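Quick heads-up: it's one chain on its own, the form predicted on its own, in C-alpha cells.
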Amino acid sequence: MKTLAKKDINKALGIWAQKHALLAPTKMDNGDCIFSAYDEKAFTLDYKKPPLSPKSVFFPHTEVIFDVANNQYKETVTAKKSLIFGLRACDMMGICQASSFMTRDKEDIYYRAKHNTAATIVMACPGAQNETCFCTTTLSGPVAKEGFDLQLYDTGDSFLVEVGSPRGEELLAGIPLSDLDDSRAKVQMDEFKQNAILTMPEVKSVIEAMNMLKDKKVAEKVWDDFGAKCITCGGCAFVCPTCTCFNVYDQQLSEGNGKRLRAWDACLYGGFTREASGHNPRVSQAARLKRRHEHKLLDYSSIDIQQGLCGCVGCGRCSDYCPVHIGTLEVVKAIAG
C-alpha cells in the first residue's frame, strides 16, 4: 500500500488541480468549513463536516436543463471534470444513495453527467465529529466502503491511501508516494477504525423507532406536536445528503426565447404534494413531517440504501441546523420515547 506524507498534501493537491476543478476543505472568515475551490491559503486539514453536503457538485440548487431559442428546445447537460477532496463517509454514502435514486428507474442526464466526470477522495473519519454524528448506527462510517475513487487515513505524519477504482489508481500518477508493507498497513486501517468507532455513540432509538414505524405504533401526536413547531424552512432538506426533490420552472426571456430550470424542493412545503385539482393529500405539516421522516426510515428502495441501514446516513445535520430541532435524532427519540 502506499503513503502520503501530510507535508505533500498541497502537492498532490496542486497536481491535482491541474486536470480537475479542484473542491477542497476550505476555512471562510466565519470560521465555518465548506468544500470550495482549492485555495493552498484557504485549505485546511483541520476540519469538522462542512455546514452543507457535497451533492451540489452533482445536483447543483438551481440548474437548467433546457434553452428555448426562437421556440426550439435545446437539451443542456452540462458537466465538468472535477475532483472533491476530502469527503467523509456519510457523504460518500449520501452520493450513494442519491446516485442510485436518480439513475434506478430512468436515469437523469443531467445528475449522471456531472457523476461520471467526478472523482471522491474520502477523508476516513477519525471519530465524532460533534454530538449529532451517528453514522455507525445508519451504516455509514466512519470509514467509505464502496463508491469513492481514493481513502485516505490518517497516521499522524502521513496518510494510508486506499485505492478504491481505476481512477484513483491514475489520481495517483506523478503523486510523491513511499510504501508501506500491506500487512502492517492492514493493520493500521483496522486500528484506525476501530479507534474511530469508540467515539461514536451508537444511538438505539433509530432501531426502536424504524421496529415501531413498520409495526404502525407511531402515535400521531408526535407528528402533530413536530408539526406545530416547524417552521417550514426546508433547511433540513436542503442539507440533507440524500434529498434530492425539484421542482421544474420555465423562465420566459422574450417571446419565444428562455429557459427551463430545475431548482431545489422540499416536501415540507405546503404545495409540494398539491395536485392539478387543488387537492392536497398531506394538507397539514404534521402529515409532511410523518411523510419526511417514513421516507428516511421506513419507505426506501434496499437498492438505493446502498447496504447501509436506511435513506438517513447519519451526518447529524438536520439536528444541527433545524431552527426548532426537528431533526432525524430529535424524531426517533420522541418515537422510542
The other form holds:
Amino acid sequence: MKTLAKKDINKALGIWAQKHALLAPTKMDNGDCIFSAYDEKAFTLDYKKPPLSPKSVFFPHTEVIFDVANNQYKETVTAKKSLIFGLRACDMMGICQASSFMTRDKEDIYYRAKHNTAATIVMACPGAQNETCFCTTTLSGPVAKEGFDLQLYDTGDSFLVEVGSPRGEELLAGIPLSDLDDSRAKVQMDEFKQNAILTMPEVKSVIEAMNMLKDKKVAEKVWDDFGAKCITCGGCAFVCPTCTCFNVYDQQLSEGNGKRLRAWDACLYGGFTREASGHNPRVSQAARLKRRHEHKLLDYSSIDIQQGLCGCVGCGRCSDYCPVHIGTLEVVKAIAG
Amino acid sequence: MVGLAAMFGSGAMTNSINDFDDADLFLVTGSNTTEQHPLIGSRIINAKQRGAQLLIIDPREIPLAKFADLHLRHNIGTDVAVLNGMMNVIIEEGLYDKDFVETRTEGFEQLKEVVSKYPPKVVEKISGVPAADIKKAARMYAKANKAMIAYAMGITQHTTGVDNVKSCANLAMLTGHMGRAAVGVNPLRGQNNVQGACDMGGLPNVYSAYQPVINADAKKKFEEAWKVEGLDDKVGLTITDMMSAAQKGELKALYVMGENPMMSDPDTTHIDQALSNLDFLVVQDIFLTETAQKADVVLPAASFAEKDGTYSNTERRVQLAQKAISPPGEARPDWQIICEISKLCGYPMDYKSPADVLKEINSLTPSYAGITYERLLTNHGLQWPCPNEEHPGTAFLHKDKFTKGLGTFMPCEFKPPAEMPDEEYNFMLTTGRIYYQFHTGTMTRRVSILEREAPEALVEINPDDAKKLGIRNNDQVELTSRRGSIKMKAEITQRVPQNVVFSTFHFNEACVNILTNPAFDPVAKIPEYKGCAVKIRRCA
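Follow the form predicted on its own with the form predicted in complex with its partner chain, if you could.
Now the full complex is given, and it begins with the chain already shown.
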C-alpha cells in the first residue's frame, strides 16, 4: 500500500489544486473550521466536524436551472471539476445516499453533472469529533466503505492511502509516495478503525426508536411536545447531508427575460406541503416533525441507504445546531423513553 | 430607551442573552419572542423545560403562551395599569426588596402613593385581567430569585410607551431584580443594529454614547475632534417631527438611509403627502423601496454581505461582520457613500476603512473605548461599557450602583390609548410582524420560500367576532379607520381576543399603516402602532 508523508501534504494539495476546484478544511480567523477553497496558509489538518457537510458542491443552496433570454429558453447545467479533500466517512455516506436518491429512477441532471466531475478524498475518522457523533450506529463510519476516490488514514507522520476508484489512482500521479507492506498496512488500518470505534459506542436508542416506529408504538405526544418547541427555522434540513429537497421559483428580469432557479427547502415549513386550495395534509408542526424523522428512520428506500442503517448518517449536526434541541439523537431518546 | 435612561442612567438591555439560561422566571410582555427573537425564544422554551417559570402579559395568544404558567391577556394599552396593579400587591403584601429599595433607589414614597390607587379590583375593570391573576402574577414575579423582564415593541409602540417602560423598570427595582446576573429589564431590539445606531448618536439629541448635543463640553469635544466650529447645540427633529414639518413645508430636504417610511410610518397617506412636499428627497438603500421610488436621487448601498463593519446587537454586544462578496454594480458601503457626499459638500472625510472609523469611535465614545477592531477580529464581540483595551466588556449593568447613582422610581398613572373603539369604529387594531417576513419586506419579500410561507397580508379575527360579522376563514374583508381603508383576507383565530384584530406591515398590497394612528408618545415620539380604532366588513 502507498503512503504519503505528512510533510508532503501541501505539495500534494498544490498539485491537486492545479487541476481541480479544491475544497479543504480551512481555519477561519475566529477559530472555526469549514470546507473552503484551498489556501495553503489557512489549510489545517487539525479540524473537527465542519458545521456544514460538503453537499452544496453537488446541490448548491441556489442554482439556475434555465435562463430565458428574448423568450428563448436555454437550459443551464453547471459543473466544475472539483475535489473535496478531508471529508469524513459520515459525509461520504451522505453523498452516496443523496446521489442514489437524486439519480436512481429519475435522473436529476443538475446533480448528476456535478457528481460526475467531483472527486473525493476521505480522511478516515480518528474517533468521535464531539458528543453527537454516532456513525458507528448508523453504519456509516468511522471509515468509509465505498464511494470515495481516495481514503487517507492518519498514522502519525504519514497517511496510508487507500484507493477507491480508477479516478483515485489517477489522482496519485505525480504525488510523492512511499510503499508499505500490505499486511502491515492492513494491521495499521484495522487498529486505526478499532480505536476510532471505541470512542463511539452504539447508541441503542436509535435502533429501539426505529423498531418502535416500525411497530407503530410511538405515542403522538412525542411529536406534539417537539412540535410545540420547534421554531421552524429549517436548520436541521440545511445541515443534513442527506436532505435534498428544493423549491423551484422564477425571477423575471424583464418582459421575455428571466431565469428559473431552485433553492434548498425544508419539509418543516408549512408551505412545503400546503396545497393550492390552502389545505395542508401536514397541518401542524408536530405532523411535519413526525414526517421528517420517519423519513430518516422508517420510510427510507432500502436502495438509497446504500450500506448504511437508515436515512440518517449519524453526523449529529441536527443535534449540534438545533436551537431547541430537536436533533435525531433527542428524538430517538424521546421515542425510546 | 428614554424611560430607562431617566431611571437608570442608560437605555439598553441591562442583562445578557446568556442570562436567559440561568433565570428562574421570565416576565415576557409586548414581545412575540419565538417569532421575532426566535433564538431568545428558544432559550425561554429550554428554560421552561428545566423548571423555570414563565409569566406572559400580552393581549394575543402568542406561540410562547402555550408554555406559560400564567398568561394575562389585558386590554390593549392598559400595561401601566396592570404593572401598577402588580406593584400594588407587592407593596401591600410586603413582598418588595426592602434592602434594595433603601440602599439603591430613590422616590419609593411617590411610587407607593401612585400604585396605591391601583388595587387588583380597580385594575381588573381597566384591563380586563381578573384580580386574582394580577395577585398571582405579582407574587410569582416578586418571589422568584432571578426574574428577567423581556419586552419589545408591544410595550413601546404606544402613546404611553415611555410610561410603560418606566413601569417595567419600577417593578424590577421594587423587587430587587436588578444589578445581578439573570435579572433586569431587557428591551429586545427589533433590528440587528438599532442599538448600535442609537449608541452612535443616530438620534436628534445626542452624540455617540448619549453625550447630549446641548452639553457645552460635549459640543467642544466633538468640535475639536472634527476640527470644526459651531456644531448645532439645539436638539433636532425625530422622524415623527420631520414628517409633520415636511407636510407644513418647514422641512425642505430629507436624506433617508435604510428606512422605508412609506410602509413603516403611521398614516402613510400623510407620509406620502409629506414626502411629496419636500424639495429634495435622497434615499440610500439596497433595493428600490416604496420610499426610494419617490426619491429625486437614489444612492445604491451595499448589503450586509457586501461590506465590512460592526453591528451592536440587543445585548450591547459589538460584533464584527466581514465582507463575503463584492457589491453589485455601483453599490457601495454606506460609510463610503457618506464620506463621498461629505467631501462634495466641502468637508473631506478621509477614513480609509471601517477600522479607521472604529478608531475614532473608540476615542470619542467612552463606553466603546476598549472595543477596538483588533480585539473584535479574535473574539465573538464585546459588550459595552468597555472603557479600555484590557476590559472584558460588561455582561450586566448597574452592578453595585446605577449608572446615574441611585435608581429613581418614576411612577406613572394609567392613560388610555389615544383612539379608543367607539360605536362606528368598533374594533381595536393592533399591528406587528410575523415570523416569515421582516419589516416592510424590502428584503424578505424577495425570497421565494418566505414568500411561499407568507405571501399576503392577513387580518386575525376572533371566531366570535367573525361569526357576528358573517366572516369565514379566507374571506376578503375591508378594514377602515379614520385615516383610510385596506382590503385583505381574514384569518379566524383564537390568537386575538374579542374586539381586537391584528395585522402586519410587511405587505405593500395592503399596507396596514394606512390605518394606524400617528398619535405619539410625548417624550420618545414613538407612534401608537399597537392600537387604533377600525371597523370591518366582509367584501361582497
